[in-house]
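Starting off, we have a lone chain in the form predicted on its own, written out as structure tokens.
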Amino acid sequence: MTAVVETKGLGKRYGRRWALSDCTLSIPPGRVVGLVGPNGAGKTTLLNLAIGLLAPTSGVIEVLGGHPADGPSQLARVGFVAQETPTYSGLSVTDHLQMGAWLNPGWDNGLAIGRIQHLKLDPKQKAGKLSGGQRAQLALTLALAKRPELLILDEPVAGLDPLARREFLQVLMEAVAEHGVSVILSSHLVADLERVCDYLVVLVASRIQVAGEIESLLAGHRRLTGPRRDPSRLPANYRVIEASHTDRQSSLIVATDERVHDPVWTVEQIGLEDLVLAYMSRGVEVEKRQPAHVEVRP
């Protein structure tokens, strides 16, 4: 099956700074993907490369087996909601739907009108008078009504209150269940990702740290707690992701598919937040040990 997004050695440089570096990734279809990382990690850069707003500095990227934004047919296959959930403040809800119908040949007007009615949005209301949650829902409706195969969302709920976030994510999951669209959702709110996502990509300091099915990732990581020990003395099949120590105790998060037989360790499964934070911390530490990734010019 064709990956919805596939990259090989993908990189994007702004001046002397690399916003994305050596990104190799293959996201399978039919997934709701959580793209998570700290601010400035390169999440928006990766998504803008995927929708064709940016061109790579190095490497290659394919979306749904084609080049991003390569003509009208490719553009029609991808829906996008930017971080600001952009709408036009002077246009009414109806104006937005009419604009969507004019711009998108595959526009599903019945879907758009049905969602507006379900959300109880006043068709005559100007977008500038809507709440933040309503504007986000309008932007999502516009993206869904073009009937995309892939929906890309760049932190669409970052500025919303908890209730509005929950309503947005509920509508999103209803659309996934009804239309079978693949989704990439960028967010730094792990609780939201845990609620809706089944696939995870962690991006830190412009580099991919881990990617995979959430259930498998959680099954393959454990927290070990026991007497203080040098992590380098662990068996070779234990990959230490994060380590913390007191004078007498060590707490390690390790990646391993093997059972832990050493009775000195207390073994616990970890949750999604622990997993994400461990890889984010690891990425930051690795970045600190490496030379600054900039282009040196004579």
Second form
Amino acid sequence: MTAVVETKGLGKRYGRRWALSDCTLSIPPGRVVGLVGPNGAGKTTLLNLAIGLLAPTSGVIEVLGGHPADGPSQLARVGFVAQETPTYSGLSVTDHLQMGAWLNPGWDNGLAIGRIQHLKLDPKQKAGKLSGGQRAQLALTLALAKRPELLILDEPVAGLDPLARREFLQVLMEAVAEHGVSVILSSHLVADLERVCDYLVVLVASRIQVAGEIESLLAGHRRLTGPRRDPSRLPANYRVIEASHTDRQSSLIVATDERVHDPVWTVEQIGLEDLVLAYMSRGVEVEKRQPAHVEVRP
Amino acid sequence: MIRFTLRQFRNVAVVSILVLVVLAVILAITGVPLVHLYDSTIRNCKAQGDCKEFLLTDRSLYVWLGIIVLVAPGIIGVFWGAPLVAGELENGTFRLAWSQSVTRTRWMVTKLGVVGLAAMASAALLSLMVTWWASPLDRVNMDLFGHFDERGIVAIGYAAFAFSLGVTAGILIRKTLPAMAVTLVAFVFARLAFVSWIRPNLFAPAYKALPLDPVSTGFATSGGSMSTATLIPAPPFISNAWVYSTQIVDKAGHALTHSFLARACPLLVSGKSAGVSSAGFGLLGHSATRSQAPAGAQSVLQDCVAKVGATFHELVTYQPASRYWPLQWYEMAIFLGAAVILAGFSTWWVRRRLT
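Okay, that was the form predicted on its own. Show me the form predicted together with its partner chain next.
Below, the chain from earlier opens the complete complex, with every other chain and molecule after it.
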């Protein structure tokens, strides 16, 4: 099957700053993908490239086998809920549904109206007077009723209170189950994604740190605790993601496909949050270290 | 996309239609009596050679209508054009709009087309209503070119241009308020530049030679210095013409020089009557201002003009009334062309550069 998003060497530069660099990725269909990374890591840039709101500076990106925003049919296949869920503040909820019907050939009006009723939104209410949560729900309704094959959401719950956040994700999951749509959603909080995603992409400092099925990621990482040791002396098939040491003890997070047999280590399973944090701090360290490489030593 | 553009444009359109309707009612109420008044009185006043009184009918309305037609395109540019895309960029709604199943090019072309046509239709309606209303007064006023920008079809071109200009400014600046300000300044500049540098050169002017009129020709010095003394020909009255200039030239086309004037009229130039003894100009006769000059000075001036008039004549450079409509079409077409170029540029920018 075609990958929902396939990129090779994808990069986007603003002036002299690379917002995204050398991004190579292949996301299989039918997943709910969490795109995690700190603020400013390049998540929005990557999603906007997939939507076709941005054009890449380097590399290629294909979405559902086509070029992003390349004609009405490609646009129809991808639904998008943008950051801060923009809506037309002067237009009513009904006007927004009408817009969806006018501008999308595959518009599912029954779905849209059903969802608005279910959410108990007043159809005559102006979008500018909706609460943040309601606006996000309206934006999600517009994106869903278009009946896309892929739904992309950029920090959809960032501005919502915990209750609205839970409701939004719940509605999203119901829709995914019902319509079998692939989803990519970004967040800077792992907790948001943990319950809903089955695929993870970690983006730090404009680079992809890790991408894969959450299950296999969890299975492929271990926390090792034992007497203090230099991480560079570990076997070659252990990739150290994070290492912290006390005077007598070392605690490592390593990626390995093999079982750990060395009896000096206490081996633990690792949770998603710890995994993501390990990759995030590694990415940040790499970023911090970079200037050191250009220093000329006397 | 057309329906959605209309929906987004609805509030503005309702306000504009209301304004036009109110104006139409005012014009109908005052315009019909004006036509009757013209039909009934104009023959008498023409016979008496004095239609001054008729020209004072609805004077302030006449002036205000001209101003409305003059500023309407600017208003369209500022309030319809500038926010059209800048508003979407500012509020982030472009992300919503551009992720519907409509390409950016179609989105942009539809918006430009629908609102642009509405701008042109409104300007056309406004200008033609005012042209009709003012036609009895304009016919008596005999100064077609004096209201060139306020009548006829040029306002359609201005409106289209102002609108495209506003859209382009909005796309480049991406903020509604600054874009509105820039639109206003750029539009006023473009209009003034056109009026001063392009319009006079669209058609080669016509020339007319007239004998110097001893009664209406004046005499002036600049800054009180006699070395700059010269004769001033009265603006000739050519009905409905646009007079560029009047000069005093000889048969070879050389302008009247100070030394010739000094030789021909030593009395005048040596300056017993220093300063200015200018003639009264225009339609309403010369007696009013002439009477202020002392009788002696008058006869000296008249003798002088008669002497100079033997070799020199008055040359009028002007556009005749027959050029009025060709100029209207030409100017409208140029502004429409500029509007189309700006619209094309902004579409290209939205498609390619706004990424």
